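Coming up is one lone chain in structure tokens, specifically the form predicted alone.
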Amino acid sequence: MHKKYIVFKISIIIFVSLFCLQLYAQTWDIPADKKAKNSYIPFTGVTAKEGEAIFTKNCMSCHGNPGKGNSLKTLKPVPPDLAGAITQQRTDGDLFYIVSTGRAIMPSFKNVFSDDDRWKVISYIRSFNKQYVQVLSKFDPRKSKLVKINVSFDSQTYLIRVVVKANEKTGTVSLKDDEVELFANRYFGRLQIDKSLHTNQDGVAFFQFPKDLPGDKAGIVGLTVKVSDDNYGEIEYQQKLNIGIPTDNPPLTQKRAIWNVVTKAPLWIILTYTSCVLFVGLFLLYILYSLWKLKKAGTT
């Protein structure tokens, strides 16, 4: 009797936990300013088609086909059908925030796709809602050209200072509370420096730079600053600073390697490939010679 009671209690705990997890998956604590965000891209058949291609490649494996109810049921919580009422009742800002930030088993696509691509995915999702009426943002993407980013380095504190301002007709405006990310450009992509930060009232963010990050021969490191602003859009800025450890490593394409060009491929690959080609060529010649001998013997 005591064992049955324990099993029953454990079952109740598991059930409640799963229920809470499912409920948590459907509730998002989205800031008011993010909920009110709208797309600056008009949703058309073209944007929906482009969004479908992105969705099919990156989202369909979990969410399934919108309107088909074939999302991946083995996941907990089960990904929602994006053509369903729960999703379609959300604002465009809600969907953009969810796609951008992710949570639990859903990944963040903020650093995977541009703002344009994320809006195109939402355009595709909205194409399943006949009652949907788009509200366009007043944001003009051309305003991103007004943004100026300044990057400086303090060798004493190893802090990188990023200043974000916009040169409006009325004067210079400090972009406060903007999300800023800093990356060091490496051979195979970008290495994020510190964490994502927000600019202060003066449009400034400080990043802690690692003291052991290698640079080139002169210690120069290429930096990329990525800024996201609700009014000016997504801005990227690149600058090189002499802040790394001088490193005299030869370029990856200088020595013989599998990923290099033919003239610099490893010798064993060149010899193996050449031997295979010669073997196949000689074998074909042998077959042709044998056929010729057979033909000659038959004629005789």
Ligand code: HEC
Second form
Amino acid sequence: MHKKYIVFKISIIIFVSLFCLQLYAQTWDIPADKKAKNSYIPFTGVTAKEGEAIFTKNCMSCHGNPGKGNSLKTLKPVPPDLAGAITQQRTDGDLFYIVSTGRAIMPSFKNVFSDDDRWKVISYIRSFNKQYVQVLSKFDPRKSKLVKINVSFDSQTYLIRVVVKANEKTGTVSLKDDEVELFANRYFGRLQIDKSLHTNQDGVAFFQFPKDLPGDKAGIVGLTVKVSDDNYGEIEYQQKLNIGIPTDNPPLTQKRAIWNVVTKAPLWIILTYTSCVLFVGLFLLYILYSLWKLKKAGTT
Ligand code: HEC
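Given the form predicted alone above, what does the protein look like in the form predicted in complex with the ligand?
To see the whole picture, the full complex is given below, headed by that same chain.
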């Protein structure tokens, strides 16, 4: 009796948590300012077509064709059909946020596609909604040219100071509360330094730089700063600073490796290969020699 009661209690707990998980899976927690964001690109047949190309390559495997209900049903949660009512009732800002950040199985495309490309995919998704009327953003992406980014390093505190300003005709403005990300350029892609930060009142953000990051022979590290501003758009800035540990690593293509060219193959492969060839060659010579000996024995 007592045992049954416990089993009953546990089942209730499992049931309720599954129910909550399901609820969680249906709501996206989207900040108000992101929700209200609109595209600065007017959605046309052309942008929808460009968006379709991106969609086919990157989204269709999970979401299927919009309106066809053929998304990948084996995933949990099942990726929604993007022509469906739930998706189409969302704001453009919602969709932009979801495609940018992702969640669980739904990947983040923020560092995969430019803002322009993400809006084009949304243009494609909207092309399945006859009732949709676009609200255009007043933001002009050409304004990103006005943004000036300054990066400096303090060797005492190991802090990297990023200053974001815009040179308007009326004077210089500090861009506050902008999202800033800092990356160190590596062989394969980028390594994020610290976390995503926001600029303060003076347009400044401080990143904690690791003390043990390898640089090149001279200790130079290539840095990329990514700033995202609602009015000025997305700006990327690159700068080299002598702040890494000097490291003399030969480039990957100069090392002996299985994937490299013949002259750069690992020694053990060259040795094994050469001895196999030698062995077969010697064996052939031995056969020829035996044949010759046989022939000689026959004639005498
Ligand atoms: C690996 C599979 C996968 C890929 C690839 C993928 N998605 Fe998703 N997507 C999902 C899943 C799963 C969900 C549901 C996530 C949730 O609710 O937690 C989702 C949710 C969404 C939503 C929210 C739908 C709604 O209204 O609830 C949008 C919009 C979306 N994806 C767009 C895209 C776009 C655009 C691409 C391609 C650039 C893409 N997805 C690529 C799996 C994927």
